[in-house]
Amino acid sequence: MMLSIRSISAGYGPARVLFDLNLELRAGEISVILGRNGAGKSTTLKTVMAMVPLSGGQIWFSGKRIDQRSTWEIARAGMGYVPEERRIFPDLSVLENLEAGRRLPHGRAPSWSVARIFKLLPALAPLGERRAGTLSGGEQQMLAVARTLMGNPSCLLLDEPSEGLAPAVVELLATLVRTLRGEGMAVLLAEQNVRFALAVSDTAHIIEKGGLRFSGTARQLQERADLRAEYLAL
């Protein structure tokens, strides 16, 4: 088991957002958290990263408890996080952004270099000297993922990675996520794009008002039009 979220509750100040949430993610598995705006998807990822305080439950990563650690310690343990806002360094070049994320390889996690990143994402290669702030939205998303990969994580958290991207770029993102699974990496997505999410994921979870409403395989959810209509339809 790569990531185990056990009965967690969390929120912002007195406002609780997550209620007794359970979720598991295995190595080499892609899993997605689905739900409407405000359901608690992003809060779940931020809680794993110790960016939102935990008020109950436990979080385990690679067999070790991490909910009492700081964000930098969790990242150093091998957890990669790409926030919804991407947070690239706009005034630095693409290459400088990648170098900013570089860490030495550790454990059994895939090892990434600039050359390997450019092979995985060839559209970034000719942009190496470009200021990141001048890139398109899709290019910035790819750079945000690439910079995180330079830290050699064994588990990757992606918050709304397809938001605002053109369909062709979403297809590239889907290919990227599947490639990472082939590397043995665990990937946890928080998404609203149901079609994209179920196309790339092995397992799926639906959150509504901070509570788990469904947990199963992506195929099972594809066959449950009633659940998608109740919890995911806009």
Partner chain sequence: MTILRVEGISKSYSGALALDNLSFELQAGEIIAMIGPNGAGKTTCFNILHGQLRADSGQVFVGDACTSRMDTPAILRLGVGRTFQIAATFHSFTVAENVQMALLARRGLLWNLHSQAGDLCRKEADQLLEQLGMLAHAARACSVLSYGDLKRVELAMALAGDPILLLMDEPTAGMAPRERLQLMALVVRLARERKLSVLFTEHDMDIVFAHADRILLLEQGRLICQGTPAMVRADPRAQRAYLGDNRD
The other form holds:
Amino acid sequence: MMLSIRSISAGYGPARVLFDLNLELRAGEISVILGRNGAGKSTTLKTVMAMVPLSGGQIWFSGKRIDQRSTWEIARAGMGYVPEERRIFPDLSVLENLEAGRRLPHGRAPSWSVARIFKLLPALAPLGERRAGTLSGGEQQMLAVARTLMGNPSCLLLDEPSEGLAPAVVELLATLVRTLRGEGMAVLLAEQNVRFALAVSDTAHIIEKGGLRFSGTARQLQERADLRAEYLAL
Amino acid sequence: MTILRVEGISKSYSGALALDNLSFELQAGEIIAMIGPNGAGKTTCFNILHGQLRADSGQVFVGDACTSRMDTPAILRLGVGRTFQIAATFHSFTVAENVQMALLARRGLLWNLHSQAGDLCRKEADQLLEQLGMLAHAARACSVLSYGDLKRVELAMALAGDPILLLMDEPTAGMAPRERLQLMALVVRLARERKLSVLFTEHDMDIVFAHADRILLLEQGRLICQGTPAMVRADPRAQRAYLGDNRD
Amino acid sequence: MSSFVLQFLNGLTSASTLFMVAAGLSLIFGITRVLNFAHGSMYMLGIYLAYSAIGAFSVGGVLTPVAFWGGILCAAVLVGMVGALVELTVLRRVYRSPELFQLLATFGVVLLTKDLVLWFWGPEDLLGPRAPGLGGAVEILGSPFPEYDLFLIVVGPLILGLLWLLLHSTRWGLLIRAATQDREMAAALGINQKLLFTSTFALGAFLAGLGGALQIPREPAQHFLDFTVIVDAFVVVVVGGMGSIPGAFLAALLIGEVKALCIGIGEIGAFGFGISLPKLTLVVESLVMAAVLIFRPWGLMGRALAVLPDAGEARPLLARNTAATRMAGVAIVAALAITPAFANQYSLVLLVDILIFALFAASLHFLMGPSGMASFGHAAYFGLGAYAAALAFKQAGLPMEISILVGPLVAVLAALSFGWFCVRLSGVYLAMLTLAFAQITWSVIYQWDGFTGGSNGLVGVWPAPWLSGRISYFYLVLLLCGGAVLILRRIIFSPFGYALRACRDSPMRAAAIGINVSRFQWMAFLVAGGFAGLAGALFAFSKGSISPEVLAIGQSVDGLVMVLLGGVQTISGPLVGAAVFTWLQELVARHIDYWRALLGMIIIVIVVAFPHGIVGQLFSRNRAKE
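For comparison with the form predicted alone, provide the form predicted together with its partner chain.
Once more the chain from above appears, this time first in line as the rest of the complex follows.
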């Protein structure tokens, strides 16, 4: 098991968001967390990154317990995280953003370089010297993903990557995610865009009110209109 | 009787339109939910209604008074109370003191350097706390309360202003599922008892469909549909907004 | 014309030094968000170390260029190492503590460094050698200008260029810039912050040390440089924008030139008064800062700070009087009241001091505790109270009893005008503006020789005959200070005091129930200023003389230490803090030469052992029980 979230509870100050949540992710698997906004999707990813304090439960990653580690140690262990707000460094150029994310993996050859990023995401290539803060939303999203890939992660957490993007960019993103799976990377998405999510994922989870409501294959969920209506639609 | 009338308000932040020509009405005693994806403009709308922000254009009426140019204290005096998404209480006060503060502020008794604040408005505060089932906690510090109880304290503070209209920003966010239902049932009971109108935003659809008389659905600053829960549920535009299919 | 040009060059010289110190401070703040009061101490260490290193390298007393420049570099490197040490041993442990606590930790380092310097180098000014080869002067428009100053003018832009290269063409610099923009995201990309913070501290301290060391041919090493320099550096950083290196350079130029311009213009006549601008450089400097803060709250090239995750400052309930605390209060007052029966003159003098500073600390606490506004310049009100009372007595010839009331009155007026500006800002920026106003006040008093006696101060400020005895004056002070402290306590528990705490706890909620937050905060300044002024007036008459020291930054810092040491969360804490501090200063200073170092050590130990504050610690323990 690549990532194993074992009955965690978490929240901000006295406010609780996650209640006893369980979730698992295998190597080379693309999995999506679905749920309405406010359900706890982002908080789940942030808790894995130790950016939200855990109040109960354990998190295991590649056979090691990581819930007592600090954010940078988790990142160095091979966990890549792309936040919902993208959080690129606005005053740095595109190339500098990529350099800030560069990190060599332990004991294997790096699979990511600027050249490879630009090949896969050709839209970024001519923007190398541009200040990242001046990029469009879609370009910033590409950059945020690329910056994290430069750290050669073995697992990628993507928080609402399709939010606010044009359909063509969403399609590009889907292609990218499939490419990553081809290389054995595990990807955990948090999404509201059900169609995009189910199109790229192997497995799907639904969370609502901070707890897991469904876990299964994307195909199963595709067939369960009742579940979608209950937890995702109005 | 119309309690709140919003006429075509718009607001933009550095070019981005947060609210786009929003209009709706709220009748006395009505409970309305405002829903929509993140960034739909719900909080902006609340901030305008409560005087923390000014709309770029459009007007807001509470009763007959136009509040578009009023500041928060003036709007409070018209009887508009508010609770926040993340419960905001005074954490170095006891539960009772929080409610007393709200009462003192409402009655303009704060410019007083002599009396002991802890002794003022105590009885009224206790009455309010009793209505909310919080009397047993009156002497406890807010910082040690559970989040659900904190939300109740906040509600008591809003009610201390004797409002005719209550704005509640995600009243059940951050609470355990059982607490959510209890709190919302309480809000509805109090609203009915006090003939109070409530406008709330909420992500929990069980709460929305169980308690709202009407629903307003916002997306990207625009009101895309409104009506009774059954009407909204049946509206294809609403389903699209929630399932994300409108993007492709 | 030529004097004008020379003044302009002088401005450039001082701008270079200012920039070196401020750049380090700005760099440190940008990445760690710690306002490092000890940065001035690093500058001072730089001068002293350069003095000794050059001496040590001058074999047989012969000053060679190698000895001189080697000594300066060696001093700067040593200071850099000290900076790293301070980060590793003290600051690393308090990054998650409340802001005020971090400040207290750096105060501890200031006190410790000060006494280390006194112990090692002694109290005398130490004059360093001239730079070999740069000891002469060049002719500029017919007037001589020191070669070394010309060299310094070049050094400033050179350092800016090197820093720019370091930040823009090394990976380390890139990570610094990334972490300054978004610390949390940098961590999520696997950037090790510990290493980054320590190295930034080392670099910042190195720059301050270098700035100091390079001063050795121009000014003597003095043990009060730490405070004068830190104030200048703060002004530059705030004007330029926290965390912005080009901003610091621009601001250093601006401040340096404004000062030089004042000196260049000299005396001007306006409205029939002669105003001597050279004497008002500090005023002008502070006015520039105040203006920038009001019109560009984030500085010339700064931007609004990203909100860091809340440090979670624990604030307990304020306990109302119980029978036991009331008894204890009565007992203490009773004990004080019978003291004159068996205390000697010396103890009475000390007790008077303690009572006066207890009121001073209580008034500062009123701002920092219930009102939640840190003031770095509270001595302004204390000093204005003292001076107003003394001047009313000496210059206006009012009786002493009336003069004592003039003190707080003037302090209230000052608080009204300063406070009006201050409450428009918050946090560190508010604190810096209070400091600026205090510096303005200090320099007006200091430099207005004819009226205030300038640096000599005023003498012959004695109480009326019926109060002239030690014992009767003690009772007057006990009555007024005791009464004032009780009134302050009463105000804290009044609706007004509750409203202030409400504004501090949650400005958003306070506004939502209809409280005009900034108006209440403004009035808090008035109350705190008035009571500090009363303490100042009593102080003036207790000593018989006053000097500008009473409103210098050292006095403000003493107040801060009293409050923070005793605990900002309690009402009695600052009183205890004032008593302990004053007692240490008066008594221990007689027996232990290095009492400041002792205090500094105590502060550091407390901060490291209780990173959430002593009271905060107790509070969280209670909370765990519940």
